[in-house]
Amino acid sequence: MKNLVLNNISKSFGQTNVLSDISLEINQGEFFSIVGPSGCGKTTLLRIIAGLESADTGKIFIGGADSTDLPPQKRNVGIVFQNYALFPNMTVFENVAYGLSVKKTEKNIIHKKVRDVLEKVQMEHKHDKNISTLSGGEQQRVSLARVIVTEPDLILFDEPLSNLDYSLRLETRNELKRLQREAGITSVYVTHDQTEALALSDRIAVLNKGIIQQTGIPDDIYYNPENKFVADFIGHANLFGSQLCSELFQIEIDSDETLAVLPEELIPTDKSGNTSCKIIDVQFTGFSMEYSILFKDKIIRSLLPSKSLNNRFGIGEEIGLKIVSEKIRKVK
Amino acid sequence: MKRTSLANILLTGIVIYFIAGYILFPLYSVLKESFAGDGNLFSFAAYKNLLTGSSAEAVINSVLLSVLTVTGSGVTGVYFAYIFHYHKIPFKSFFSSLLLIPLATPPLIGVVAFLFLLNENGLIAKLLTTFFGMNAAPFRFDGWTAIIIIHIYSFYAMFYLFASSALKKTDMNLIDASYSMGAGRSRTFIKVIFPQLIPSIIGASLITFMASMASFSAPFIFGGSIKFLSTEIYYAKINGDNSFASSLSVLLTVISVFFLAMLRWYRSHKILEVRYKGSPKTISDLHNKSINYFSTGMIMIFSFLIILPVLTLLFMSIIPEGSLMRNFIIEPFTIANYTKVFSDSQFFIPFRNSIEMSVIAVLITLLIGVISSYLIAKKKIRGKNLLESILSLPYGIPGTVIALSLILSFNTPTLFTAFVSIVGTFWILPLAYAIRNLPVLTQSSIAGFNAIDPSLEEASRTLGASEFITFRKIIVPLIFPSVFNGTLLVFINSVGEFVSTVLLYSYSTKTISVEIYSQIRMYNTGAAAAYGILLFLMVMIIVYLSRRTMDKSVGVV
Ligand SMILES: Nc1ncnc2c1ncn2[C@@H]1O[C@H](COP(=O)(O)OP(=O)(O)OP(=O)(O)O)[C@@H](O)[C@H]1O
Ligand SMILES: [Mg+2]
């Protein structure tokens, strides 16, 4: 059953095009991501969603119904904001119960759920502190309980992680994940963090300038882009035009397409031929081993499990390339 | 947003309707008065009044009063706040609270308090006939001298305050890096330090500058046959002539509303911010671990200087009446004077009338003040900065010029006074005094709307609330500390207004002011003492409960 449907949305702000033409369909229960670099305008679908900003034009069906033009408090859509946004002038308890109450929830029910939400996001023991008093980390979870005791349709999530450090951005990320899960609830994550969006995902959307590159679950989006656009943002895919590719593979390529090679299926080796690739970098960081190769003036990524390695090159080495996939990925 | 709710256009509407009543219309109504001869002919013959005689010298000392106003405050200003933030000295909240005082002052009791304490028949000269037998006082305490000196009473707290957040905003690196090569303290101060108070500095002129023409309580008292604009205006309409009185309030609105554009210019291309809080902290002490005698002095002789003329009114309040005239040594202390203040009906309606017409000012100011704020701020509607503007004029206007246009319009029924004459009556005096204090509530709100982070309003309407829901949950309480303040401070310019209540007056509805006014013309020291103190002590008390709620609000400053 779709949840949300996004029909030929476009949203411009005086001259410059922030949207064009977004059309989505996102699953009941399902976790969809908006991924892409700052200012592609994730932030501005989120908001069209949430009824925060009007579409210039198409359509917004959530739970089946045409909302194009329901006010934000209508759509039943929670948003978890990048800065949290909790009321400062309440307490924690007062923040998670603030949608219930003014839904003129009974007393006793908003008591009852806002103590379980708080539970499950183990927020309970600071439920009469003041918002202030509050971490980063915590903020973050009252303000995906307060979200999240509202049953909506649709939770919308705008960077929530970003604000916090790595270790905790990690911890709440997995957090985050269960929660969705087990409250079942349709969920849209924007996020310029690939990796994140890669880890969190049932299906991603990659968006650059306003339109939407491709559409696909994780792994079809990280082993099958479409562009070298998402090649290079999701895989950080090394890039050969056809001239390239034959001088260091002896792959012939249509010189308007162009081969993607991901950093790991590419393996340095001993020298061979007259192609001279050097070694330029070598970072070592525990699991895994990045070389950067020069070839001509182009840096070539190649990234591999530092325990397979049988043979390590060290900087300045000249050594041969070789690629270790299945197939061949060619994109436009 | 295409959205423009019902509510919305509602509320705009009323903010038009009260800016075109009671703003523009009353405005228009002296210039047009300006240009009234005789019958209902159009002529300029009170502005060629203005050219010739006596109207030219107002200007010309007006301008003057205002010049050495500013150069005497501002001296003095930035000289205390340069000591207070730069030198180590004993109790130093203490002394900036002290300091403070004459800000909250209203200005009529300043100046019946600097009578009380230097006139010929005043304490000082008592002091000085009665212990060193002399005649009469070696000194005469009026006119220009006396003015200028409850001017920079009056103001220099200005300069003070300005002169303070800035001092608090500069690189102390800067200042390190001066010392360290070898600069000394007059020339750090004059090349690293002074120029960094540049943009306050200015800033506080304009302000001083238009206070000061606007003037009316020091030149109509101590003023004698000096004229100045103000004290013109009032003469030309208690005289009868409108016209006249309508010519000079429109130079002196010109000249007024010139400085409010060139502050409103300046303060939106450099940023000025003053906090009205606190004492100054200091990193200096770093530099001066031992306290600054020097500078401690002149602060305690500051401050006793500036509580003088109050302790004088206490005094004034708690002799029997008529006892300066007499030995006043021998007579004991009484509460007399206080106690008729409060039995005599006659001395208790001018209270009961100035608190009343307060709160209806402050109602008032708080209806319109709020709702263009919230327009403005929240809703950014249309011709914004045009309402903006429109809204911080009666800032520019002196309060003599507000009362001689409410008169002007209002002494026939209009639509705006429910088809009555409002003049002569109770209610024009609050109205003006809401007109005069609009900026200030207005101000003071646009600030705590635009302190409220737009996410927690739209994290409200995502979660269910309608925008009403939310500005009563959400807005309402976030914004209530920086509103409240405002309306305090309404309040407080309201209570002892003087200016606009002497032309606006009658005798049913005399308030505290006045009251004052004409007790001292009728010699009635003791009463008029006892009315300066409670009114003192009222302001005292709000600014106190102003400055606590300020402290306890989060977030929201
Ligand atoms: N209200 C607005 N008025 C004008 N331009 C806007 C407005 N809101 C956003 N933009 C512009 O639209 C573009 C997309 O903005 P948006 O906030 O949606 O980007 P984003 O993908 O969320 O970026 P980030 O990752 O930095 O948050 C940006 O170029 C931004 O400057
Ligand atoms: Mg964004």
The other form holds:
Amino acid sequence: MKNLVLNNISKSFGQTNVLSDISLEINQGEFFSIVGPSGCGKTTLLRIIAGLESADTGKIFIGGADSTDLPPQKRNVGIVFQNYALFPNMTVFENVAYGLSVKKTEKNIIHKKVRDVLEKVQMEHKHDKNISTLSGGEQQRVSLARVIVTEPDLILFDEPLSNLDYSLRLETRNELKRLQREAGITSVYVTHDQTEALALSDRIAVLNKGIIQQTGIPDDIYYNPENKFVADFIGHANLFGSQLCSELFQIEIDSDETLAVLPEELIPTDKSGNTSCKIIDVQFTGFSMEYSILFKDKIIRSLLPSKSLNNRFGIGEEIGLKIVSEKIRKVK
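The form predicted together with the partner chain done, now the form predicted on its own:
Partners and other molecules have been left off, which leaves just the chain.
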């Protein structure tokens, strides 16, 4: 069952075209991410779904009902904001209960629902604490609980983890996915973080300059990009034109094609023949070793497990390069 359908959504601000003919169908209970660089239109699209902005053209259907002209309060959509948007003068319980209180829900029902959802997000023990005493991760959990407790048809996430430090982002990301699965609420997640989108999503739409570049499951988006933008943005792939392909790998492609090779698919080797590359930087990141390699005027990235036997090269060394992928990935 389709829980959210967007038909031909377009939006401009003055002479600037922000969204162009966006059409998406998102299934009931699906975790769907919209990912793209800053300024690509993803937050504007989220605001249009929520009813905080109006589209110039197109239709929005939520739960099968035409919601295009409905005000935000009548769409039964919950929003988890980047800045949490919690009331600092209220306790955790009061913040989570706020939406139910506005709906004039009976007090005994409010009490039970709030306690239940606080237990799910592991914040029940802090129900009487003031928001200002909580850490960023705890505030994020309260923000999510406040949305879940109202049982919306759809939850919209506007880069909710961007204010957290790295370890807390990982912890909260896992918690977010668990809660979404348990609640079974259709979720649309907006982020510029490719890793976050790949880890969380059932499906992903890649957006650039207001146009959807590709939609698919994470594996497909990563390993089978449909164009150069997706290959570069999602997988940080190395892009080689026909001449470089021939010189470096003895692979022939058409002049209008580009070979996309993921960093983990490129292995530095001992120099062989007349073609040589030079290592210009090596970075140890824990699990992996990242090589920056110069060939002519092109910088090439190679990413290997830090304990790999191939990690024996240093800055300034001349090397060869080998593709280890089973797939020759051509994009345009």
